[in-house]
Each structure stands twice: as structure tokens, then as C-alpha cells.
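Next up: just one chain, as C-alpha cells, the form predicted on its own.
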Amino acid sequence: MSNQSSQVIIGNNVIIGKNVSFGNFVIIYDHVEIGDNCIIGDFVIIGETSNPQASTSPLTKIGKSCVIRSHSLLYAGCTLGDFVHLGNRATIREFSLVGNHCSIGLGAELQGNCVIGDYSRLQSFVSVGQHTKIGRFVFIYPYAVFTNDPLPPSTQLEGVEIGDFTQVSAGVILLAGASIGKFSLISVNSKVGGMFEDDSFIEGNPGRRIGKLSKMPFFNKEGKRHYPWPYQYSTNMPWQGLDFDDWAIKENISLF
């Protein structure tokens, strides 16, 4: 552990890896593990409990080389993989699982019992309801909202499921129980419920499938079809500098 400020409070049964840097006014509650080479910003709280009466807290685990920016809040029982970046004031509630190489932006929140796959990106002010499952390589743009209560208020919550490589545009509202296939795109400000197959372009309120995303007339400046997007975009993706098809075969990933 390094760069520990005098304003850092560390609880019991805490394991801190090598070369971990802390900002000012950080609180680490009991039963937390932090991997090597992490950066913990000012006013971060890790291992917060929602049940002060509990005698013990579930393990809160942060992988190696993570960046937790100022004022972020991680509740007890959540797990972050390696190389995860949290923006300022991000909130991760209990028992959420965030995969490797993910980023969760400014003011975004996971409301608990969520699963986020590797390399997925949630941008600023995304709100993700409990029991949501988001696949790998999914991009979710600002102010998207994932709901989970079909008959509010109730306790019969139904999470949203998003398939691998799908893009959820800014301002989208996903209704409780919605299921979106892989390699799909939801257009800006759409309100979407129900089930949609792979390779869908979804648009409107209520959202409907316009057709196969791979056949839509979305072209980049070079005149190439943009979707499936991994052929056109690889920044900080594991196929960067590689042929996507070669990488997909090696990883046993099929497009559709």
C-alpha cells in the first residue's frame, strides 16, 4: 500500500494490494479486498452497508489496476473486475458484478444485483435497475434508464437483459423484463419493452424492430456499413490491431 493519507479510515479484515494510491477522506469499511495498482480518489466510500444491524458484511472486492474517481460509492458485496474505471460520483449497490475492463461514467448507478460483462461501457448518468444483466462489449450512452418494476410499486422485479455487442443510445428507456439480442442498436430516446432478436435495429415509442441492423443504411465516412461495429471500431478493445474475424474465431464468438 502506498500514498495513504491521514484522512483514510480503514476497517477490519481489509486486504490492500501493492502500489495502491488513496486520495483524501476515503473510508474503507470491513471485509474489503483491493487489488494491486489501484487508484482511489478523494471522498470515496468502499464497503458501505445498507443494513447497519448486520453483524458482518459480505466481501467487497476490487480487482487490480482499477481507478475509482472521487465521491464514488461502492456498497458491501459488490465486485469489480480488473482494469475497471469509475467516473466521479458513480454508485455500485450490493451484489453487483462488474467485469474486466469496464467503465462506468459520471453519476451512473447500478442499483444492486446487476451483472455487467467484460469491456462494457456505461456513460454518464446511466441508471440501471436491480437484476439487470448486460453482456460483453455493450455501450450504454448518457441518461439511459433500465427499469425493473412492471407494476410499481411492487416486489416482483424483472430485470432487463442486453446481449453482447449491443448499443443502447442516449435517453433510451428500457421497460422491466425487456430482452435485447446481441449486435443490436436502440435508437436515441426510444422506449423499449418486450423481446428482440439478435441483429435488431430498434426505434420509437413504443420501440419496434425496424429490421436487421446489419442491413440498415448506416454508412461511415469511408462509405462502409458501420454495423456490425467491431469491424469499424476497436479502440481499447481486445481485437485492437487484429482482424476481428480472426479474433472472434479464436474466442469462439459468432456474430449471429
The other form holds:
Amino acid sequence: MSNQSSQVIIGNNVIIGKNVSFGNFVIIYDHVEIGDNCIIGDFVIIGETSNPQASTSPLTKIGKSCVIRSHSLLYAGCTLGDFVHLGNRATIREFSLVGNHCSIGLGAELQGNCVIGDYSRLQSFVSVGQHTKIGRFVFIYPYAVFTNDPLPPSTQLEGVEIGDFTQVSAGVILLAGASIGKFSLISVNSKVGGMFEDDSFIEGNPGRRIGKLSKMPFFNKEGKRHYPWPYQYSTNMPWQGLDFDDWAIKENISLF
Amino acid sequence: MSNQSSQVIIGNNVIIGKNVSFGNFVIIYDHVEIGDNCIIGDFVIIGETSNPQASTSPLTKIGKSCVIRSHSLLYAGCTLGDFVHLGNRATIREFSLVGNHCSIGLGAELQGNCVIGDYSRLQSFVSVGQHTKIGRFVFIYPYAVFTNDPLPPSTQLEGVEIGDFTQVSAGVILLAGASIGKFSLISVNSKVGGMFEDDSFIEGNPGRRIGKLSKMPFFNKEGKRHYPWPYQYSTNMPWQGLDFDDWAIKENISLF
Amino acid sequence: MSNQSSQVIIGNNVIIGKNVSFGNFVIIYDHVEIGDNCIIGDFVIIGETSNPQASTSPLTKIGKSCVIRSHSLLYAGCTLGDFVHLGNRATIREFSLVGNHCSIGLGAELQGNCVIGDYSRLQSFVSVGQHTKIGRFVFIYPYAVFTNDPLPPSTQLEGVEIGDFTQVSAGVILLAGASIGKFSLISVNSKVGGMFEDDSFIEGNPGRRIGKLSKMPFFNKEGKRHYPWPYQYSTNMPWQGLDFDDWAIKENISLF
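Alternative state: the form predicted together with another copy of the chain, after the form predicted on its own:
Expanding to the full complex; the earlier chain stays at the top.
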């Protein structure tokens, strides 16, 4: 038993910004860039190779002001934007792109070649198959699963697409190739395949479109309609403190 | 390659009881108390802060005779009772309270501000949202999920409550604010919201009360009714070797 | 911050083959054998004891050419065949047997005393209860759960059995004692108990046999029937580059 300083193993060709803090027992592999003001937790691996035989490693890039929680793992070839938060034991596999201000929850995994738009939040244990595309301001709740093989087993991989502002509830399973529009909500534990237009409320096993989400009787405690949700919720969103319509017009976001 | 002794990093203001054993590469942060006879596994973190900018840490307390399996993680401000068992990669987030004789399975997470009563068992990968209250002698099976947001996303968090002696089967999703009585059983893969009285058998998607659990035709191999289960099962329970009714009277537990 | 070599802690009575590579912060406990050409990742534990009080450890054996990804964990008493791949954070608990050429995905767990046949693949976060028996060439998709207690809680554990070539889709929950024949497919999110004959397509909650899988209208992009799948898929399977029927005859595998 002893009182020691941290042990950080750093490979070749690594660029570390200003004011980056490292936990204990951290491993940074070759060809990694870490932006200013990042916090890297204990037992974290950055730049793990997906091919142990490869002699060179693609660039792994972490933007500024990211928090990488303990025990999490970022494969070589990934890019995290600025202000990204990786929860404990999150895994981002090779060549995934995570936008600015995203958070990836405890134990969640991106299986590789995934794209996540800015300000999206994946909660604990979300499992995202290869080639999934998730838009901006998308929230995904625990244990949602994004599959990609329509005929298991096959080599015919088809990623899922999720439109901006859509909410995917806990335990939802998205079938290979599913495409969900913007400003939609998929209800807890649904199994969803096929294409759904914007503003859909989707529920069931198999999931069907119950109707326009914006017309569904989902009211908050003050008796206001909750959807479209950006009028009711703005915590850490770019329209926080602003009128959502004003912000949306400036950003060229059309509601429906 | 070398043969080394363990590396344990210990912060300030840490009190360690008698006969505590540590694995390798263990990190104990500031302001932690560990009771006598605990076993702390490899790659464990105790007292991780939820706020990397904070200068002081709330007390993290582990009772006596606990087993903390490898790769698990206990945040600052949590309290574990005596004889608690944390499985590999379990995560207990800030300000959670885990009672005596509980076990928290592999990969399971308590998201913070959770309360778990004595002798409860959470199996692998159970995910418990903030502000959940789980009673005593409650068993929760793999991949059960406790949600807390009735209108995602909102700030209107409502924890789930589970009564004493209730069983929550694998893959169950509990909706925000659900309240389940005592001595109940929720069937596999059900999606359950709302309030349910004691002695309920709950099944379906959405979950409905099928009837009194104690009247359901669940018989064991000897042809005896299995519920209320404490008459049939006592492994490591405080009534082991005793008559359950005698014990329950002494403990002031009324059946129904 | 420093640039250090790997730290590998190796117990007594450990036999390591030729050309084995170790990552950083690796722990190999007593009585372990590792075959030639294995790759052991960072933060891996091999031979963890299930009984911290035990004085001796049963043999833990890893065959040749295995890849053990970072953060994964193999308990004492397990045997992995040759060419096995353990994904990041996989856990294999005590006395499990994993056949040659298997892969166990990220975060997946075998809870102990499990048997997995050659060439089977468990994807991310599959949870396999004690005493499960999985055949050869079985593919199991994310978050499938194998339970083993028919009357929770009881001591009447009944493992699940899965026949050769069967596919278990994402989110499936198998009830204690379920027995699934060969060349079958269980659809996404089904809850399945009881016995099912070979060539079954199983779907629903509760899961029912919809019909013979080989007669179901599952066609690939070229318009061919996808099942029995070995005629359409052979990546890394022993019949790759061969005619499946020729291979099957030689191997004494009868279709139905």
C-alpha cells in the first residue's frame, strides 16, 4: 500500500493541449490529439487499435473541454468534438464521429463508423450498431439498441437513421435500416423497423405510428403540451435563455 | 513483464479498518471510510467525484465485511452498509444508500440518490435511475430498467418505488413514478407504470395486474405454492433456519 | 506524466506460450496457462477467484491465438479454446467452457458453468445465466438474456439450451429451462420459454412457433431464401470457400 502519483503511459505522435488533467493508470496510444482543458479519468484508454497487427494508427482526436470518465475507451480513428462527455465505461469504436456537446452515457457503445450530431445525449448502456447515423439534439434512453443486420447473419449491413430532436425511449430496439424522422418519440420497449415521417409518435411491438406527436395528449404539470419538447426543455441546449422560435429561425431549423 | 506487488493509491482523510485487503491498481480518493474485513478487488475506484472541479469531497463510507469486485466504481458521497457485495464493474453513483447484506450485480448501476433496503439483490446490468427507492428483500433480475422522466426530456424527475419482498423479473422497464407494493412479482419483459397494491402479479406491455400473486398457480417441484416466496426460499436471508412466520412476527412484518 | 513500459503482474504456476503479447496493467493470477500467439489487452484480469478465501485456484486455460480485449475478465477455472476473441469488458465466470473460434462481445457475460460450442458468436452485452448450453455456430445478438430461475427466487436453477446454427436476435429473453432446436431463429425482443423443434421461426411475447424457418419468406437482396443461413453466409466459418453440403456431409451434420 502506498501513496503514489498517477501513471500515464503516452505513445508516440501525441499532442496534448493546455490544462489537460489525467487520472491514474491512463493509456494514450500513438497518434492522438487532445484539446485544451480536457479531463481524462482513471483507467482510460485512448487510441486503442482495432487491428492488433497494424503498424500505424489513424488519428484519434478529442476536442477541447471534454470530460472522459474513468474506465472509458476510445478506439483509434475516432473524433470527438468539443465539450463532449463520455460516461464511465463508455466505448467508442473505430472511425466514429461524435459532435460537439454530446454526452455518451455509462457503458454505452458505438460499434464503429457511427455519426452522432451535436448536442445529442445517449444514456447508459445504449448500444449503437455500425453505420448508425444519429442527428442533432437526439436523446436516447437506457438500453435502446440499434441493430444493423436485416437477415442475421448476413453481410448486408444497414445502419439506422434518427432525425434531429427525436427521442428514443428506454429498451427500444431499432431494426436494421429503420429511418425515423425529426421531432418524433418512440415509446418505451417498442421494436421499430421501416420509415417514419417527422413528428411521429411510435409505439408497439411492432412499432406503429400512432399519430402526430405534436397532437398527442402529453401535457406537463403546468398543463402545457410537452411536444415539440424544445419549447419546454432547454437545459444545456443552445437555445437556453432564448425564445426557441427565434433561435430556430436564426439556425434555419423548420419545425414542420 | 515483471512480478510486482499491488499498487494502491490512497488519498487524504481515508480511514481503513482492520484486515482490509486490496487488489492491484486500486484508487481510493479523499474522505473515504472502509470498515473491517473488506475485500477490495483490482482496478476498483472508491470515492470518484461527480464534479471534477470540486475542491472537497463528501464522505464515502463502506461498512464492514464488504466485497468490492474488480473494476467496480463507487462515487463520492455513497454509503454501503455491512456485508454488501458489489459485482464486477458495478457502479454506484453519488449519494446512494445501499443497505446491509445487499448485492449489486455485474455491470449494474445506481444513477445517484438511490436508496436500496437491506438484503436486496440487484442482478447483472440492472439500471436504476436517480431517486429510485427499493425496499428490503427485493430481488431484481438482469436488465431491468428503472426510468425517472415521465416526459422525455424534462426536468420533472419521478423515481420509482418498489415495496419489500417484491420480485422484478429480467428485462422489465419501470416507468417514471411507478409504485409497486410489497410481495409482488413483475413478469419478464413487462413495461410497468402507475400504482400497484401489495400481492400483485403484474404482466404485459403495458403491465396490468393479473391478480393476487399469492393465488396464482405458481407451484414448485414439490407441488407447493411458491408465493409468498419467503416460505420457500431463505438462502442468506435472516429467517434462514427459522420459521418465516415466527421471524416475521418478531420483526413486525405483516404479510397482508 | 511519463512514458513507461507495461506493468504485468504474474502469479505462481503460470505457463505462457510463445509470442504472447501483453498490454499495460495486466493481472494474471495463479495456475493459468496461455497458449502461443495470444494477445492480452490492457487492464485485463485472468484467473480471478470466485472465492476470495480459497487458498488454491483451479486451472484457467486459454488456447492458442486468442485475442483478449482490454478491460475483460476471465475467472479461475474457465477454459477458452483456440482462436477465441473476447471483446472489451467481456466477463467469463468460473468453470465456463468456450469452444474454438468463438467470439464473446463487448460487455457480454457468462455467469458460470456455461458451455459454448465452437464458432459461436455472442454480441455485445449478451447475458448468459449459469448452466446455459449453447451449441456450435450459434449467433446471439445484443442484449439477449438467458435466465435460469423458473420461480424467482428459488434454488431450482434450469439452464437454457440452444441448438447448433440457431440465431437469437437482439433483446430476446429466454426463460429458465427453454430448449431451442437447431437451425432456428428467434425474432427481436421475444420472450421464449419451453421446447421448440429444429427449424423453428419463433416470435412474440410469449414467443410462439410461427412455422418452419426454412419456409418463411425471408429473402436476401438477390432474391434467395436466407435460411438455412449457412448457404448464404460463410465469413470465418469452416465451410468458407467450400460447398456447405459437401462440408456438412463430411462433418456428419444433417440438415433436417
